[in-house]
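For reference, the chain that follows is the form predicted alone, supplied as structure tokens.
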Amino acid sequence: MSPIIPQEGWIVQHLFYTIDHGFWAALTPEEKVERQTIFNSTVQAIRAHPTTQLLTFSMVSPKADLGFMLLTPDLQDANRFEKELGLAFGPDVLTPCYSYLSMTEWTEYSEKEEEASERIARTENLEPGSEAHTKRVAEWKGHMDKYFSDRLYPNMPDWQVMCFYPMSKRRNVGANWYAQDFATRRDLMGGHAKTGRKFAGKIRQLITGSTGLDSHEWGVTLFAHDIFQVKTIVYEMRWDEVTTQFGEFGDFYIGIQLSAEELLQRLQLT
């Protein structure tokens, strides 16, 4: 089929399943081994597909047993891989309990080049157009190019703890995010980002857009080595005005990132 490649960014799917352990227990040892082999080969084949990442999680709490995070450029592939993962243990084993569709995206609130140029000239006392000023602007552009690439085409970490939740901005009378002017929204998001920067090295974050794609407007995926850091960053960000006045959240899902072999053991499927 013809590829369906977005103009910008990758397709992102969060897929969560429960396991029918009664059905699994009724299988013969040979059938279990066959299904384990199919699962492993399915995961390996998806991971070997060009520009595709598949992360596997043992989910914490009975909300879900098994979780996947899939990133790939082509909507056709995203759809195909999703169907394959749902049947990776054969029929009747996995039951979908939650899913979320989004896309990697760039933020409109980032500093523009002309703004950066003016800020560098003002704060560093450099004459606009001078060699030193031009060098500093070039350094800024290099940093922003990497940031742009990391947002649209991220390389996901192997950190153990994963937290996913969807969120939207309110559109209530008196608290309508979309009724605020751009400068106000940008200032509010700047404060939000400042809080997030306090967790550099402790939290890796990916914000994906889902307006028109799923039930909320963004999906937030956090990675950490310590679940305490997840709890802390979410708590501290609740005090930012952008959250207190305009934030709405869906359910939170916590997973532990494991290899396919470790995952089978954790899910008690070996």
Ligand code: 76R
Second form
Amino acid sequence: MSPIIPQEGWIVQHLFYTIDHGFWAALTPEEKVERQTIFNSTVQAIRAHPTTQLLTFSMVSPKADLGFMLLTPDLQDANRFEKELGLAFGPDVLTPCYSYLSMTEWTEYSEKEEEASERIARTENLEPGSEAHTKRVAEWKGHMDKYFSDRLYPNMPDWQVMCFYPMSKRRNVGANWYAQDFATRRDLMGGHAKTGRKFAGKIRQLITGSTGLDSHEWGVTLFAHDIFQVKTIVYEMRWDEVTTQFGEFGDFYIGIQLSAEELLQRLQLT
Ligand code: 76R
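Requested next: the structure of the form predicted together with the ligand (the form predicted alone having been shown above).
What follows is the whole complex; the chain from before opens it.
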């Protein structure tokens, strides 16, 4: 089948399942081992696929038992892997209870080169076009290139606590994000980013776009070592002007990132 590679960004799927423990309990020990083997080889094969990341979670609270986060460039692969993961324990064990489709994306609110050049000239008192100024602009550009590729082609952290929720920007009469001009939106997002940066080292976030793909406009995936930081950042952001005026949220899911082996134990699929 011919690949379906997006012009920009990777396909991201959050896949959450419940487990039919009644069905599992009725299996013979040999059948259980056989199904554990399918699971392990499915996860390994997907992880071995080029530029593909698959994270595995034990979900907290009975909204879901098992969670996967899959990142891969080709929509054909994403779709194939998703079908394989649904059958990772053979038929009748996993029932999908929530899923979210999104894509990694760049932000339209990042500083443009002319703006950076002007800012560097002004704040560092450097003559535009001078050697020192050119050098600083080149440094900025190197930083931005790395940032661009980190956002579009991210390396997911192995941090233990994962929080996922979808969100949109409000489109009400009188409070319509899409009716705001660019400068207003950029200023509001600047305030948001300032709150975000207070959590450097405590929270890693991946914002993926889902307009036209799923129920909301973005998927928010947060990673932390401490669930307290998840609660704190989401609470603090509720006070940001952009969130008070325009934030709309879906359901929240918390998972603990575990290896495939630890996961089988935790899910009592041993
Ligand atoms: O990309 C960047 O780091 C630059 C600034 C930035 C943008 C453009 C940024 C910073 N975010 C951006 C875009 Mn964010 N973010 C969220 C949530 O719960 C809530 O209230 C909101 C959920 C969190 C927790 C979070 C964290 N951000 C976005 C967008 C797209 C909006 C658009 O395009 O219109 C959404 C939906 C969104 C939501 N954000 C940061 C963070 C953190 C921690 C940062 C700082 C990152 C850093 O400096 O390392």
